[in-house]
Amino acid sequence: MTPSASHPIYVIGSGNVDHIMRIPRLPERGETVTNGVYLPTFGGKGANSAVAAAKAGGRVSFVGCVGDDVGGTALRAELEKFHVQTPHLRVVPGVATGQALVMVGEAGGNYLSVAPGANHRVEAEWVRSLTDRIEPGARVLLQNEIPAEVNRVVLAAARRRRFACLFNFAPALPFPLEDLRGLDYLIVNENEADNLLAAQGHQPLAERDPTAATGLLRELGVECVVLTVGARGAVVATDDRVETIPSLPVKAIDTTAAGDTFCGTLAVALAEGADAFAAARFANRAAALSVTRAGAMISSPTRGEIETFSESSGTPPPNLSNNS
């Protein structure tokens, strides 16, 4: 399936104004590190993933809330610049747009803090009415930076209306495990995986045995688990197959939005008909490219860059065959 023939993608999530400080190394508690470089930009897991998906060729709509401030106006303009559709981006009067403070140190490691602002004003009933109009072939991507009740509403609608749902369980927060039953794709890193395993009554496992961790997570009733394991790549587990997707050799300078890039481009490949394994290989290449650049939203690569990187790395571009 080609990008022009792909199913639509809805990203329901957060959008922020990001304030990024690149510094020689991350500080210890109580320490000041100087000689930083300041980069004002945009982010939020939802907005990052939406832009990554659009740059990779997806037909993307963003669903979320911003404040009636300069940041909200600028964030909408930034999304539209990258061809993300914004008719479902609501303005909440008297509330600030989400804000994020990010410190980036050596090897791309980072500290983040977020003031959610308007992101916590996404309302379940409003999203419920929207999901009633989402076509069965659509792909819907969620994260945990909006109220949990909204995600619960979308998961229930996905089961009822049979559109495919991807849940990036980030950041790791309390969530009713029974609502994950029937989920099409659960995407987690090691910390998020162990958080869910602990809620199931298991010991931390994702770092030392990611394959076993994906098996236990599938017992939640999830069709496919994608566990990203940083520099080691990713593990993809379905009912009949488990595959490790190896990492690609790059020099990381900023890992801030690598996971968001992975999720957005994964959604694109799935919307084009790829199976979970081909989609994860495509997303893995996009995420690897993103860590070689500073910033959050602006770090995600274009479709052409992903495919060129595949060729220059000595491996063919992923085969996004029609498996839908």
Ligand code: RIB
The other form holds:
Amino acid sequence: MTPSASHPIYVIGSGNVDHIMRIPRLPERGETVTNGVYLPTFGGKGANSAVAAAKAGGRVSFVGCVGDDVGGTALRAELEKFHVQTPHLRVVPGVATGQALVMVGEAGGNYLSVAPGANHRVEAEWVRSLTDRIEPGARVLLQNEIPAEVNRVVLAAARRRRFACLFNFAPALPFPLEDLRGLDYLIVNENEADNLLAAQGHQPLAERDPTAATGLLRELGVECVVLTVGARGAVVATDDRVETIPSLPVKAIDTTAAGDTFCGTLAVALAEGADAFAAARFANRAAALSVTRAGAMISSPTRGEIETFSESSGTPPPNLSNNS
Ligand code: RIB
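To test you: the structure above is the form predicted alone. What is the structure of the form predicted together with this ligand?
The next block holds the full complex; its first chain is the one shown before.
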């Protein structure tokens, strides 16, 4: 893959201030678990993916909204620190920047809740006017943390203007299935896949093998489905090929934003001309590295770290504690 020849990437999505509490184990309902370590950081599925893509060598612009508060100013500065372009990051007066509470427990598993704030002020008409200027070779990455109407506008523009769209259907939300017709890449985890399978009238993933599930999801009219199945890896399905990409043996300490890292780095590899299978292998390495680190946005690896991560040994590079 050749970073210098890459197409631009637009991430249209959410940005949050994340309040992460690492605790020995996740609590039961009504239970208090103490001895936590608090980590204030930045997140939002969109912003996390944008930073992951920029660190992996992508030419990335972020499109979204923050509030006119300290968090919004700091989030913009953080994006720019990682060379994400922010001319399309809007400030909404009188509204709070998105906030997320994340509890991280055993094996890096988490509970996550979000107050969307300014993320729900991203307006369809504004984004429609931006998509009119997106060049045909660009890759556009979406998630489900801004209004569905905005994503529908982008999907329609992608069909009309023929730029490639990646839709990370996270978190799972009701969405008009007919709008997915013609989508280039649908990226889902097990929960999101179940949501779409149910909407299609199918049994959940537990009742079938993941490969068959990707076939059903492709019936939505999607060119390529990438289904991540946790420790079982990822299944990539196109018209003429289905491949399972095994997960990599790393010690997970925090899985927050692993999916965002996967999607951002997948977009980078695709923008550089990789096919979906090579791109997913690249993204798989990046996501594996991200779970070995605490935090959301700060957990994604650099290009060098992804490339030196030996897939055969599963050995992370030595500088894993360095997040810059
Ligand atoms: O995917 C992880 C992200 O989800 C967190 O950074 C949090 O902000 C929520 O948007």
